[in-house]
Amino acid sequence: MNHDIDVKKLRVNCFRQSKVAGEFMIQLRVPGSLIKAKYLAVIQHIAETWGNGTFHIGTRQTLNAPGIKYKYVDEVNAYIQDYIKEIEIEACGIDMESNEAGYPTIGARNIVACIGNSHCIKGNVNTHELARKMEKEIFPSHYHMKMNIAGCPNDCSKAHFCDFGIIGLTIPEYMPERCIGCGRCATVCKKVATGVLELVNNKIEKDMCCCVGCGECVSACPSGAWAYSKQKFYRVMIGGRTGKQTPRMGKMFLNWVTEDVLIAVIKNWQSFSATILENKPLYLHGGHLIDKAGYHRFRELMLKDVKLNPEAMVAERIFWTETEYRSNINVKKPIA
């Protein structure tokens, strides 16, 4: 039955393929992470409609249900084409159709984001408006790429581990006239980050070069000396990846960029992937064609007409370490 059924097409239209022959899982993108409890009930219509009755939480943070025979697919495109509209469309801002088709790409996965600063109390930034504003630049695209939104440097939505990770920042500012000299921001600075806070005949001195741009500072001062920046930065790292294949951590792309920046910078990633591909979009992740590209070309093409803030710092190069493996044992069958 398989032989019969283009597993690519269906690929590209949020379709996976199961172990069991002639049955698929649908993926419903969740932008940004973050969707009305009412769409819950999309899911669960799918699943005990045309799937197997469970639903799987994806590893990017996708409403999925497995167990959807090939002969339902057109029944499951048309019956989302509502969802796509409210949540791409509508939400996102995105520009694109919706219809009985479904989705017309996986290209661009959704954009996974921790909670941000709308509930943590240690995010800098929205990540679910950043979100929205990013996907509408990378979505629909036959173009592979992923990307995670991170609301501080504690990183938990693992953005050094993917295409593009981005990070929320702030460049804490001190008032010295409220501080009573307890030092307790630098205490929790040396305890939760990186130590670049002394207290010197109390009052508080700062190393500059190492700040990560935390705003731990800003939650353990008891008389209000340092307060969030009001404009926000962000980090990117680049190339981050899991696999079987050379797994690595991503590396810093750009330090303290504004919102700004980070779009127009996101803008170039689609003439970037035509350009190293020659106009034919592959099944290669964005990791995957940076290390195609080279560093400096990637540089070059991502920060073209990009006018960078006067904060902002760019990597001048980047050393990849892969873990290589060496066996002795002699894998080869004896010849008959």
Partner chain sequence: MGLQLTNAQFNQVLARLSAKYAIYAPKNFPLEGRYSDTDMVRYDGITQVEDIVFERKSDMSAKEIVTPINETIMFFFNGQVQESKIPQKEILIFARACDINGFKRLDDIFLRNSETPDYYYQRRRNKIKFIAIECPSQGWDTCFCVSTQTNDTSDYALAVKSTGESLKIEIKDQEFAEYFADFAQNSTCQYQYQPVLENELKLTLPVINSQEVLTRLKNHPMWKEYNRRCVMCGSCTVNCPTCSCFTTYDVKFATDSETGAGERRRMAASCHVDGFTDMAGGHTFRTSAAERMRFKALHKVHDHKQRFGDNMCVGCGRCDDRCPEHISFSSMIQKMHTAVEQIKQELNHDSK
The other form holds:
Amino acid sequence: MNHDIDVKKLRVNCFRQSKVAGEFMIQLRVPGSLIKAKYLAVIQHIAETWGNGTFHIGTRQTLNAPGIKYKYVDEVNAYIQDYIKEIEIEACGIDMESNEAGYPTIGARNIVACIGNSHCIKGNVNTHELARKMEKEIFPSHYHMKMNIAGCPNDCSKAHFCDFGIIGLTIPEYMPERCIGCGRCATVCKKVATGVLELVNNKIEKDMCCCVGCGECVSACPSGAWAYSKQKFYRVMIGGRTGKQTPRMGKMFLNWVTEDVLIAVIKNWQSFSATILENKPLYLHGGHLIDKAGYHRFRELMLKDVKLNPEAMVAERIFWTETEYRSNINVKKPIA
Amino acid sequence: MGLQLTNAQFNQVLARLSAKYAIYAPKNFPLEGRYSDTDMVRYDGITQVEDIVFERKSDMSAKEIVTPINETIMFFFNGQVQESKIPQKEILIFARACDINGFKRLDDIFLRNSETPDYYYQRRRNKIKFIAIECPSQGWDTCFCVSTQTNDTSDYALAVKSTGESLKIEIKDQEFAEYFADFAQNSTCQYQYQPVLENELKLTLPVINSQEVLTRLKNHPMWKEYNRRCVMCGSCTVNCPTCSCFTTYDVKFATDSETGAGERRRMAASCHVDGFTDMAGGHTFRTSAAERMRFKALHKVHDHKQRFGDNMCVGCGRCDDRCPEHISFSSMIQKMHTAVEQIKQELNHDSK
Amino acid sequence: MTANNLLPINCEILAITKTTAIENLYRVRFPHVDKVHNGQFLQLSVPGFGECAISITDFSVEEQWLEFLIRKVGLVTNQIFNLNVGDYLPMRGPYGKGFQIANYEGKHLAIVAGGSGLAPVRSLIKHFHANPQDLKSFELLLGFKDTDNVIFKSEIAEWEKQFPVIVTVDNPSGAPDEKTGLVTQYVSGLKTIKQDMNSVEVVIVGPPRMMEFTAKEFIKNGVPPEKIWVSFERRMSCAVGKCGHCRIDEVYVCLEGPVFNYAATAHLFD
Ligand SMILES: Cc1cc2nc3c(=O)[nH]c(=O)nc-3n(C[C@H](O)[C@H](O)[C@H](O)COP(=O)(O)OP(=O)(O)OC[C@H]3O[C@@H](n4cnc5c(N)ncnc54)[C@H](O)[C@@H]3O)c2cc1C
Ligand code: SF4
Ligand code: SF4
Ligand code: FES
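Starting from the form predicted alone shown above, please give the structure in the form predicted together with the partner chain.
Below is the whole assembly, all chains and molecules, this chain first.
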């Protein structure tokens, strides 16, 4: 067995090193988590032909086949050419060459998403469609980034725990002439959300300040007096992460931004990373990268040339709350 | 004998009609449904055939035109009262058989339930004529209008069937013939309004033939299931073509105003919703979902009939369409029927 | 087209008498007193605040006035308490089927009232107080929470001079001769229940539970349910059989009630 394997190069190619020497696990991207069921046959074929016959649902919603011997890597890469072409080039519209070399980079990780409003009664946005648009902005890039899209503030996909967590929102529109004054929206809002609605003489008054944009009032209303806004809105959580040292929940960077604004912001990720990393795509969690830059520098670079929609709000500052597994882990010698 | 007009031709007719009539029809309200990226179909004023939704049953019923969800009934000013005004125009409503029959039930309550007809209902009702919309041959999967014998109607001035690009038209009320005069020669076709004669759902309505059967049905365990399932939202009553309950309340325009200017409104109410029976002293009747369900269900298929001769329910199935908990009223009717038959057997047995 | 009978008419307040801490007696001029029956109610308005149903507690056809005993409990009644003599109190009505005097004439009549339930039967009591020859016998059984809540005290004193009146309070004050406890305890002691049941009539008005238990007590003491009359309490919004709030089964309390025969309505539960 030849042990001279460049594992770093293989990782960039989306093959993850196994504890069994010479074995790897391929990770197929599923941007936005929804694809045709026929692709299960692809991962099944890989697992049964080159892998150890098992299949792992990746924690970032990739399709994984472990136990692939190094000698089969080229064969696997040749085999997944069509998959990559259909998913990345055709479905996401990515401008990249279709070849037998497999994935060009692992930098931007697979975009995780909940099922969203294509199925879920709570969902405000179509997470898969948005993910495909986002994939185009972040892939293929060697700069690291973990993105996560939740269809509503329930955040089942855990957008609060990644570099860029996107949460679909609505600003429900109230039609008092359809309201029967039952107060159900207010009761439901109080029970499952933030309690910003109040029934005053049979009509609803809303304190927009603390609305989370979930749309529970809309689905609660018996008479259609609330409607989802025609315009979709998004919240952007940043800097969430897991890990051994300082895991933390992400904090709100933007609120009530439109899709156009969202895309314009994400487009700046490349240049932000390049600026902070001095054009060297190191493996550094997005959260650490934001820390390295400092929030204000991050905000400046990410909002560069972005024209915010009128509803948009931007965090003035961010107070991170980290779990320090060793106390004072953040206290370090100043960098000269 | 009927007419077949292209949508564009019919739009000319609508334009002529609209000089005299306010025309209402089921219309699509994009993205106003209960869940995101879903639509709502409800009644509204229309100006062209393209506005009318033919292929889907409306989520809300046509009752909103005659009993608006919120209606100002009078104004107050300087100690004087003045009734609200409504537009002068006559009213034409594109409606299905269930909706038109639903108006008969509303008439029972608003025009016939006491010696005095309801002024606010009557002033609109007197202006209304219907254009019957022909349904797909079996209606939709939640319809059971054949079982409630409300599948047919003769209360229409015109009837229409959409073919997509054109409309087939029956002119029943000859007063309307003049609006079609230009087309009378060249656009004739064989068309007569066809009611739905069979639904996918076939129900047997319960026949409650004695006080004892009614009492036992009220106490039957079948209602308990709804304590767990029904969230008491009232969606099933708001969109019901025959639910007519309302609450009256006042609005004061400015609290510091010397003139005491304000208005009195009617607002749709629901027996499923908290507060419907609250009384001073804190007493409430029917606090549980099961009691409220029983109250509504018996009204629909028994109480109204006792009073007026016809069952209230017109089998449109809209309650099932809008219930967020997928509670099916047609299934409930079936359960009531089974329970009633079982009760009758018990009573037979007891009397032997 | 029928006339709009839902528009209230302005009625002048002639007198206001404080009755208990939260109840006032209002006398208003009313032009249509000739249409009024004992036990009916009107819809009183305070424009900008709303309407509420209030029973007629007394009326005079000659002098064209109505009296209402109003308890201050919320939105509209609070506003009524801000009005003064000479102010207008808009109202519409009368509504409902009240007590049919003819039903009770020539009979042994017992009236049981709990708390402010006395208000809707007061005019009936006053009628027979003024016309004692119309009854074979008359008895009153009145229950109140405590002595402070006894309404129409001086009138009760007048009535007592003419026919037996039992007044009982839930919470004793310690006064001598005071009767205490629930009205149900006194039913078996009434003379009315000893009479030939064909000529007995019983009227019970009060909170729902009080009426239910009292009616059961009379039935236990041999009074047939058809001889018992109760006044139903239900939420009302329109008072004219349209809004649906007061409906029980096929019955509309605002139209067929509030006074019902107990036997005919025993099945009306919800
Ligand atoms: C036939 C009839 C006769 C009545 N006679 C009298 C009377 O003689 N004297 C008297 O003081 N009261 C009487 N009432 C009760 C009176 O109508 C209510 O207390 C009044 O409506 C409360 O109105 P509000 O706006 O002051 O209170 P709100 O602020 O509306 O409510 C206070 C409380 O009263 C309840 N309530 C509201 N509207 C009604 C209603 N229409 N019926 C019952 N409860 C209601 C509410 O649910 C709440 O618990 C009668 C009610 C009826 C139906
Ligand atoms: S749930 Fe709908 S009808 Fe009820 S108070 Fe809220 S908006 Fe009004
Ligand atoms: S049956 Fe359904 S729609 Fe009706 S009140 Fe219950 S949950 Fe709401
Ligand atoms: S109070 Fe409106 S129907 Fe009786």
